[in-house]
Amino acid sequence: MKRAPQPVPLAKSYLLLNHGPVTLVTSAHGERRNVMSASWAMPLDFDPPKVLLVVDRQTYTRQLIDASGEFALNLPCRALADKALAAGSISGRDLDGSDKFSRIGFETFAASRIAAPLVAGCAAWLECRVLPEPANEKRYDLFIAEVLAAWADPEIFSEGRWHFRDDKQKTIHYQAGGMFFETGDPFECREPAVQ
């Protein structure tokens, strides 16, 4: 049974990215849409919440982000690792009109605040609007965006904490050459007493 995503308070949305997972960046403009994998996404600020994302200017996703001024960050679970690798290996520009989502086998659903679709089966989703910084975008391929809405699978993330009940639910981290790591087991540390 599929669970409905639950909202994450925007001031806590940074917790979804704080551990550095792979993201699936979705974008759309007009009738065109695309998905690509990206590891260079991170939280930037709390209120309003902001993220940083690096997207090479040669990608089809970059073309759609430049045109629409928005994107979504989808956090795939280990169960989607093969599809995440495919999303980072195939260009939507090279599919002769085919939809990259259906070619890879991603199911999607509508976002609440942006036109880009969200990828079903992920652990969490962030809907983002670009805060234009042309110099950064041109020189570093770096986007700053405000998080407009944040969602998570309530079985995997709730009350500001990840709850990975099995390995297939864990978020993933890309190394290179098709190699990933899964998010490990949490542990808690206490601050040492000051002497």
Second form
2 protein chains.
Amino acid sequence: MKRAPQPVPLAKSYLLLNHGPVTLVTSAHGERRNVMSASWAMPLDFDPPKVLLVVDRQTYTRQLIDASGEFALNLPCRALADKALAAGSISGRDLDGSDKFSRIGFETFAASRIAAPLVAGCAAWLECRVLPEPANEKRYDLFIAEVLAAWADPEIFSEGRWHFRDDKQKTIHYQAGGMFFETGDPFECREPAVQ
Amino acid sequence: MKRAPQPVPLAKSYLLLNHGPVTLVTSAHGERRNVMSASWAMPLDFDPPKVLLVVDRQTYTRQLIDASGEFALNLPCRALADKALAAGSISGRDLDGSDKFSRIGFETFAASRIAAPLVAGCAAWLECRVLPEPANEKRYDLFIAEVLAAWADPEIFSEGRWHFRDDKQKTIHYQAGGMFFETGDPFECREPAVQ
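Write the structure block of the form predicted together with another copy of the chain for the protein whose form predicted alone appears above.
Full complex below, order starting with the chain above.
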């Protein structure tokens, strides 16, 4: 990675997810670790910041989150879209104990507050601890978690704003069947005069 | 509205929210009705389709959803972004009984399964009924709802795919402070060969 991740103030960390990008969910327990892609992640609260994440009960990631009570949300840039698709298509469990990160070609670095690794080359990262809500987890595969630390590539996000310099830096949004949107042009609105 | 909304099969309705667009939440109870913008909405399940929505307890919309157990998610196009911003900035309660739709200049039409009106000129619409989860609602301002009916402007979304013909038709993603992104260029990925 060229640039060191810079911390994002916790009260601003919701801005990383507010526009609905795809995430890579990383998790670890003991010697095991995994990565999967997830579109169904969003903010739940500002300060202390909380997030929602849906994780199917049949995934290997679910086993690791259930066991550790932790996960990270990594926001892949368009340059990582192929690998993000692969992360959503193969299961770490099927790899027979081999490491899904190395199979796909993700480089990682250590998180600050949790055991799960972070994926290098992403635009931003949120380190999260599950707030146990067993009914939601069992009935809906829904996790509520507190954001313990947040980081961003300072060239892509700083001072509470995204500023993508080229398409490869853009965050991505999943449609289906291998089709994504990149995050599009920014624009500012003025509120119309209320009659 | 130029084109009649076309039904979206319920099992495909998650595709309307999968890329993380801004929504307008419409609600009604008795003679009262309201509209507010919300970025914190996403799919929770495929079939039967469910959605998650965060609605602050201090909003007028929250009163109407609590009373009716229903809401609609309307997906504004970029052409409606100014009005979407206004819908997130003023409260229907502050309007002293005046109708927030007419104040902002939203035209509406009737939903098929719920009392809340739908906002004309949007890209798509999801009619939702709350699945009561009082602990989530009270502790987290979080609602879980089933999608009863879904609709799309057939020029913008059909056969399970978005096909925006110009920027004004694009869905939008909120940053903060009046800044949005439009939904960007689509692209297709191939999975890299797994080593």
